[in-house]
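A single chain, nothing else alongside it, follows as structure tokens in the form predicted alone.
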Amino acid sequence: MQAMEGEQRVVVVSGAGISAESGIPTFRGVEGYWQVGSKNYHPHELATLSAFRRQPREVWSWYLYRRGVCLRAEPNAAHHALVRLEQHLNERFTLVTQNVDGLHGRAGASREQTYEVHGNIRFMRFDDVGELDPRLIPEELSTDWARGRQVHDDEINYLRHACGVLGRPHVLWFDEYYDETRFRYDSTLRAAEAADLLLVVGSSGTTNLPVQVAERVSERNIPFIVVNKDVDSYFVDLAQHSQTGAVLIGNASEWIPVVVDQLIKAM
């Protein structure tokens, strides 16, 4: 990689592929199905505000199970390499992650430079009482949640505000929209406009905001690198049809440390 002149800014977009290498399923496939009684629910049915309003106990049970899966996973080499890149670039680095598992933060990524645009499954919030800042889900709730187990009456109380209102998972649901206050929407787009290089890792391009980031970068003809196991993805196609794009097919844990080493040398 050639040396890059000046104070270059790097934006990284990470998706489910980087977390899959830590053992976290995407939850969009069969791993995400959740049984209530005799009915199997697809993730698209449960991960909505309307589902939460209809059956909050069932939605919370599913999210507490997913939280346990995420907490038992460990950051991999790709997570740690991105932390090294942040430490090298400081405020010239922005990480935009679609993942709600919190693995970037556990690897050492800073909250200031990490935009969790879909939220974080370790947190909850109380929108209905005007409290928008997320809180950690209480430690009293088990992280070893069995598949299909329903939250008990005494456990649901840990998820309530002092006034009695039930909190909700701090995630962006399918029937909700990005915003700046909770999900850094405007900040993400500003970072894309200021970027001198984009690195996309483990994302196929199925969610709106990351696609906007890649398209804005591509329109500006600045370098961007896509690391993905799957050749058949929107970001791979975008990079292959761009004069400034490059594609590396394979595991993030293998490619990202190499890419980060080269970027640090070049910058």
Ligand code: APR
The other form holds:
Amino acid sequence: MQAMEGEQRVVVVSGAGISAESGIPTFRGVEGYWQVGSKNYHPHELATLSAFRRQPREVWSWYLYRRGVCLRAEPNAAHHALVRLEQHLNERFTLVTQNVDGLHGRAGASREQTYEVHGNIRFMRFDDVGELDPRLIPEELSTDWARGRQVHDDEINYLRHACGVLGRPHVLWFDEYYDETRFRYDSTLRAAEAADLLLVVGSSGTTNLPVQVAERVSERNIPFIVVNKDVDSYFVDLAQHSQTGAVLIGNASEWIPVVVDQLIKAM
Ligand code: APR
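Given the form predicted alone, state the structure of the form predicted in complex with the named molecule.
In what comes next, the whole complex appears, and the chain from above leads the way.
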């Protein structure tokens, strides 16, 4: 049964593409590579718990570099438009972001209704000492981290717990699993089940939870809009083969404000 006007719930799924115009490279380009010595590492090789256990300094060096890129970037028109939509819909709005760059929050998105399902690069965790809550990475660690720079002995101590254990980035790695406590897994699926419209922006659809969201919405014949720069996205393909899908090919910063204006009028 269709929700009455004024009651419709919107779920937005965002991916790396929404931050590309803020200067944060997506994963799939060569800019995602990380060089240690003469070796080139692909993100999928470094963004894993096993890589962290094997070479913690290389992994931390890569994350501190990416943290600097993210903290120096600014939210763009797409991030700001989604905040307008949240302010219009209030608790009827849920944002599920795969991005760890924190740009949605810096644009004004609420913590309560923004599910950072892959974590946040500004934070670290001490799982091995049973500390559940992520902590901000200390500001003593420069955000002006040159590409390829290795973390030094004195710097690595800022990443240690008082008991000496080394913390880890608060991000979901490729060999790890979603959960509710850290990554809002169950909340995300509940939001998908209750959605009256889904908007997917800037994602290739290569990760599990966002794909589950789109499939649950598509199975219920709920309208879903995909904004993406290229057609190389699972979500574009799903929308093109669905009676309730719509695809807008182009930049997020151009299309998202347009879509948000229309949704605010309609809801
Ligand atoms: N506007 C809209 N879409 C864009 C733009 C743009 N300016 N620039 C790029 N895109 C699109 C690309 O066409 C691509 O389909 O954004 C998508 C980015 O895809 P990915 O780089 O795969 O990013 P994402 O889907 O978010 O997956 C990355 O997977 O690598 C893991 O956990 C990691 O969160 C990360 C996720």
